[in-house]
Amino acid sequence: MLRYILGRAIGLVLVILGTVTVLFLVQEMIPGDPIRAFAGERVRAEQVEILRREFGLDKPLYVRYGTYLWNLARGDLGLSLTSQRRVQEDMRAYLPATLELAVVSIVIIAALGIPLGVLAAQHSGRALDQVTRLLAFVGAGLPVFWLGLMLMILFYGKLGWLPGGGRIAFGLPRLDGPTGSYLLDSLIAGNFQAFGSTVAHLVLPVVTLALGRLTVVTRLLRSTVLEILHEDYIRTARSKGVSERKIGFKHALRNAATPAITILGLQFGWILQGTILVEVVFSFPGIGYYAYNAMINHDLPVILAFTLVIAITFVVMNFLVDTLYAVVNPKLRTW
């Protein structure tokens, strides 16, 4: 098991190094001058050259690449052209909100998608299966930004049931807890008013973010469980009088654990990627909203840092999925 994890860890490091290299080369190939775009056309050439030297853009390519790797190894993501702060400091401030949004979304996706997938497979061709497939088709086809706007218009604009944006109600004291998650910090502090406000502000963004991913999990798990339900050992279990509920949620789901882990692991990466649209629609102060403002202001260090975080998230999730594979199925513990 240790050798298996070590082999995957070496592959993880190599993939991350390759990802970092590709991002650096893409940065170098982007047309235009980011310093000029940041400073504006009216700034004199002498001032532009001063800024270029300040950001190290006057050095040769190999020097900039070495500096880039060294800075990343030290956790230095560069200097934001807009805020004039280190990017990692800004990311630390915005990341807890995005993680809170993503974790709540993936928990809901798992809690709903897994049982719906199993039930749809068990009732294949019947009403429940048809409704589930219809909802999956509709949910997968709805653009995230459009769905968010429609939910906001309905539940905030028309009905007034839920807040339309932000992370917590105005007027409530700022939560400066140890985790950065308003849900956890409000519970730790015993501030149930802040907890209720945080939950209310999460409802619409979470529904918007989770709906499309939920349909993916439901459809793929349905297909997997449907194949398993035709296996010989399932027919044997039925002949012994085992209930359909136990067959679906114990025998079939246990053997569908490997693809389920894959689906959920990859969906977490896609959720982080999708937060940029959701956070912009709902003015949710996470790294997606931060990256969007950076794109508007041509803040290249922030854009690259956001891209790097998403890319590394996918790579790490693949590593964790491979590790969980070995835990679930010992036969996969090969070099």
The other form holds:
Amino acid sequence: MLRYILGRAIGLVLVILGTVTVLFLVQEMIPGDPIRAFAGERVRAEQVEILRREFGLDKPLYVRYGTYLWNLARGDLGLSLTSQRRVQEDMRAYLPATLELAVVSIVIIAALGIPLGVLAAQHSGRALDQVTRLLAFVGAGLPVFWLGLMLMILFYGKLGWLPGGGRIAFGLPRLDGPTGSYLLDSLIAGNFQAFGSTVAHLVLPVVTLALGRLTVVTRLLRSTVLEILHEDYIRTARSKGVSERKIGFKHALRNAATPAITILGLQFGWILQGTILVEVVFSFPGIGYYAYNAMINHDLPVILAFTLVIAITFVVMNFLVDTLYAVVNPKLRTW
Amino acid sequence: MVRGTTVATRRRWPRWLRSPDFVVGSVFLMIFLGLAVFGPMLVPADTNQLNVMQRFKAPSAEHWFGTDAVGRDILGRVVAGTRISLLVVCIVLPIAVGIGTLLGAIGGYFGGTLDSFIMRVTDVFLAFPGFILAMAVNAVVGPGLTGAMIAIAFVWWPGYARLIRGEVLMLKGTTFVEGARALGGKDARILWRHILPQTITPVVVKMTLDVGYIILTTATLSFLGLGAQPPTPEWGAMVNEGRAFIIDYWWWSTFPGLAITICVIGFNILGDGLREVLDPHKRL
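Moving on from the form predicted on its own, please list the structure of the form predicted in complex with its partner chain.
Expanding to the full complex; the earlier chain stays at the top.
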């Protein structure tokens, strides 16, 4: 098992290095002169050259690549052109909101997707199964940003049940808790008004993010469980008179645990790339919203840093899933 | 195969008519292509024409989908958007399939260091969310429909490289390829004439599914202000335009978004149907 995890870890480092390289090359492909664009049209050529030297852009490609890697290794993501602050400082401020959104969504997907998947498998071919199939088609086709807007029209515009955007109601005192998660911080502070407001502000973004992936998870889990339901030991359990519910949720689900972990782990990437859209629609102040504003202002260092943060989070997440898979799966333990 | 049909009906109907997915998908495809080709004849010629007297009209018999802030008919613009989506697909898909096929076929057929290198590159691309990379490329290349197409093609080819490589690898060991080689066939000719034609089924199925996803990706980029720019009647750009007015004038963003949804679902159904019709053994 150790060898398996070590192999995965080396793969992880290679993929991150590859990602960094791709991003560096994308940066290099920019048509036009970034320094000229930064300095503006009125600055004289000599001054542009001085700036170029200051930013180290007069050096050959491999030197700049080395500098880029070195800066990243030190945790330096560069300077935001709009806020004139280090990008990593901004990221640190915005990341907790995004993580809160993503984690709550994945928990909801697991909590609903697993039982739905088992039930769909047990009712294979019947009405409930057909409904989940139909929902999976629709779920795969719904544009996340559009679904968010539709929910906003209904629950904020027409019904007025839920807030239409933001992370917490205006006017509530700022939460400066240790975790950065408003849910946890408000509970630690014993501020239930803030907690309620945070939950209310999370409902629509989370539903928007989770709905499409929930249908996919349900279908994937259904086929896994369906395969297991044909096994001999399920037939044995049934002949012993074990109830169908116990067979589904105990015997079958336990054996579907490893594929279920993989299925859920892979959703994290989708959730992460969905957060930017949801954050834009609901003005939710996470790193996606931050990156969106950077895109409007053509703030390239921020956009590339955002891409890198998402990519690394995703790859690390996959690594953790693989590791967990190895720990849970007895077949890999003998390695 | 459709469950529950008798042997008699199976004989009577040709195979493609027996897949409901394929039939529904084909009808959808014909409507989509029909709207893209003939649509502009059905709606006002200039969908960017301002008509301030008609602004913010709710859906009615005159304007089925309502009008926007400057009085443009939203139905007309949604129909015009069909052509833009089709155009993007017709440019991006051949590029992605072309690059992917070339690299995948070379890697799979010749193997060795070149193959490992190509596969490591595709690993990097497939290892993280493609949309985020497309967004970064689009932002770097510059906003606009051309930038969006470059970005999407850039992240889309590795999927095809993987698919083709797997198929080529599998077919390389078959007897008919060995036979062709024994007869003195050149590598390029064996690849082109004997191996690649065998890979068409999975590629066509993937292409069909991808049409919907490419339309969705283009729309998403445009929604973020990166792809098509106003006043281009691109669906995602239209959803974004209507966003500021969403609470008071719901129809502006709703109908273009509905068009995107229907497209993705339609091509998904068509792809599933094609899989059934072309390859009954591999039915999911």
